[in-house]
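Presented as structure tokens, the chain that follows is alone, the form predicted on its own.
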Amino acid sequence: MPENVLDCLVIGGGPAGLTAAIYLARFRRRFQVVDAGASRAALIPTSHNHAGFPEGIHGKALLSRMTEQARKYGAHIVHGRVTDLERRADGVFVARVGPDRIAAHTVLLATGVVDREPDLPDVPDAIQRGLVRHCGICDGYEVLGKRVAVIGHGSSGLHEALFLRTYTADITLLSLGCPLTLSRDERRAAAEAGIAVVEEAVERVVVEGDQVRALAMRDGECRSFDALYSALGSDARSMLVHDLGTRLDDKGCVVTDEHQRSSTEGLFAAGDVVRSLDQISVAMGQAAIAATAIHNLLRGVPSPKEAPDDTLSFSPQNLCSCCSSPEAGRR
């Protein structure tokens, strides 16, 4: 029997994959997004700056309209775990989902990064319950005026203490007991800031309805905060392109083109798992982006880069030969 070869596979059910799910169904595409259900965006108990939702929006909420909607055209989607990704000499890729093989002529990589948590007691109920926060650009006009403990062992911890001092007065660093390998500089620069800094080790979290009341410090002190930023990084997920050769940077993430082209022919990556701006209007853009590349790519129109004029702008003439028509212009 022929082999069942997709359009497209799509690895992770988080913004990005649901968003490229959502324009490949649209486009009449065989493909198929499997989700493992570790989207960090389900961790957010409410997006306020997500455009659209005046009131906010709880990713959960989110992820599930973006399902719902991708399912009205079509879409497949199934829980599972990539634990394996290979490249044919045919160029065909074939993915491994427990005891099924996935074959599909294109893969849109969307598995995004994992926070690094702090050593704190029961902090994944910390972070459902808004008490342990990772994005200043998403949620720091909700601490306005508030008393903010940033959790960081070095200069991205400063950073983005720092970016928050533009809500706050009210701003410490805590190292959590570890060395801070903060610079002369750096170090004046949050005195400069009137940015407490603190490397005492935390022996307990003190918690009373939705507020973190208290850290007790070792040395017997206790510390009252309003809020928790942790800053101590994040991992891509990125491992299933390791032994394609596909290019990373130094942080783990997959290094694309404007189209979202990894190095590795015939694979694309969208959202957190790309060296980007971490937020969901960018991973949905990449992914709209990365969607219609694919599409192309299977019609057999030429990219910008073999095209003739070997373009490099972002134009609608790059990603869809419809909108260049003589047609186009008359509508």
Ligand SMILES: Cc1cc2nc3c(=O)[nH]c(=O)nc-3n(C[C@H](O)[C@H](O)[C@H](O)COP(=O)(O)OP(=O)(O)OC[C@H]3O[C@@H](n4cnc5c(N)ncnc54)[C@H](O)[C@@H]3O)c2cc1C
Second form
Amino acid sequence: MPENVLDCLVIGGGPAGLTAAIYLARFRRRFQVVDAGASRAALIPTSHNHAGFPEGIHGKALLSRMTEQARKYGAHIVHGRVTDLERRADGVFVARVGPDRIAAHTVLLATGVVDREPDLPDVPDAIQRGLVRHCGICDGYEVLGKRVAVIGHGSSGLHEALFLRTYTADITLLSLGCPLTLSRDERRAAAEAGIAVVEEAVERVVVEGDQVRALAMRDGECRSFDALYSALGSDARSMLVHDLGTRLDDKGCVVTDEHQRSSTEGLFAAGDVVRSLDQISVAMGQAAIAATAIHNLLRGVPSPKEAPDDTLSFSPQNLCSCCSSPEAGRR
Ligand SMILES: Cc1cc2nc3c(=O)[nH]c(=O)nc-3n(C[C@H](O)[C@H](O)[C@H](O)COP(=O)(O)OP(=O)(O)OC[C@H]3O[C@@H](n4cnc5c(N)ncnc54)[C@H](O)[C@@H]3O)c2cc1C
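How about the form predicted in complex with this ligand, since we already have the form predicted on its own?
Complete assembly follows, chain above in first position.
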């Protein structure tokens, strides 16, 4: 049986992976999206800065609409986690998803990042309710004139606090018990901006009604805020490409060129996993660029018209022959 190699494997089905799916499907490429189902976008209560939705849009609704649009053009999007990614000597990528292996000429890494959350009770629920926030660019407008706390260590927390200062004069910078390690200049900048700095350990978030109302400090003091921004950073989900030797920056994000090509031939990256502004519009734009570059790169590969229709699923014929085993492909 001839080896069946997809044009592209898209790893991740957030805004980046789904945008790529829409483009690749309309380019009539043979590809598959494998998604583990933990998109940051799914956490967005309502996005008000994503263009085209004057009333705002819930993150899950956006993902669902994008999925529907991609499927309309034949995209195959499956739930699963890619646990291993190799590049063979002939340049073909082989990904492992549970017992299955998928072979593809190109890979688009769209795996995003994971936020470092404050270790506080009720935080996941508070995120869903928009009480704990992660991104002043996304939703600073919604805290105009409100009492805002920022949790972070050192400079990153201060930068977020200074960014939010354009929206409200009532900002408090909190630590999680570690020293804030602000330099003298940074402390002066905070003071000049009227940002209060509190170093006592945060014990818990208290949600009252529809807002975050209080943070209990270890010393027993309680302070009330309308919103809490976490500025603890995030970790790029780039582990899959470590063994490929793909170039990453000091934060673990994939370094790409203007066509979203990584340093590994055939491997592209888009969205939060790439060092850039972590925004839906950026993820979508990068994915559009990547999908188009992938399509152009594959022009020499048999055209989609010649490809059989039944190859876009986790089926034995979709696996590379060298990897096919009785277990592989069962699903
Ligand atoms: C609370 C919150 C509010 C936000 N609000 C806004 C906003 O209003 N406007 C805005 O523009 N941005 C907002 N953002 C940022 C926005 O959500 C991200 O920029 C966007 O989701 C990035 O898209 P992505 O596709 O790169 O990554 P993600 O959306 O995170 O998707 C990555 C996907 O890859 C999957 N994945 C990871 N590893 C694997 C693997 N090994 N195998 C298979 N699948 C894998 C994950 O499960 C996930 O589904 C917000 C973020 C948060 C947390």
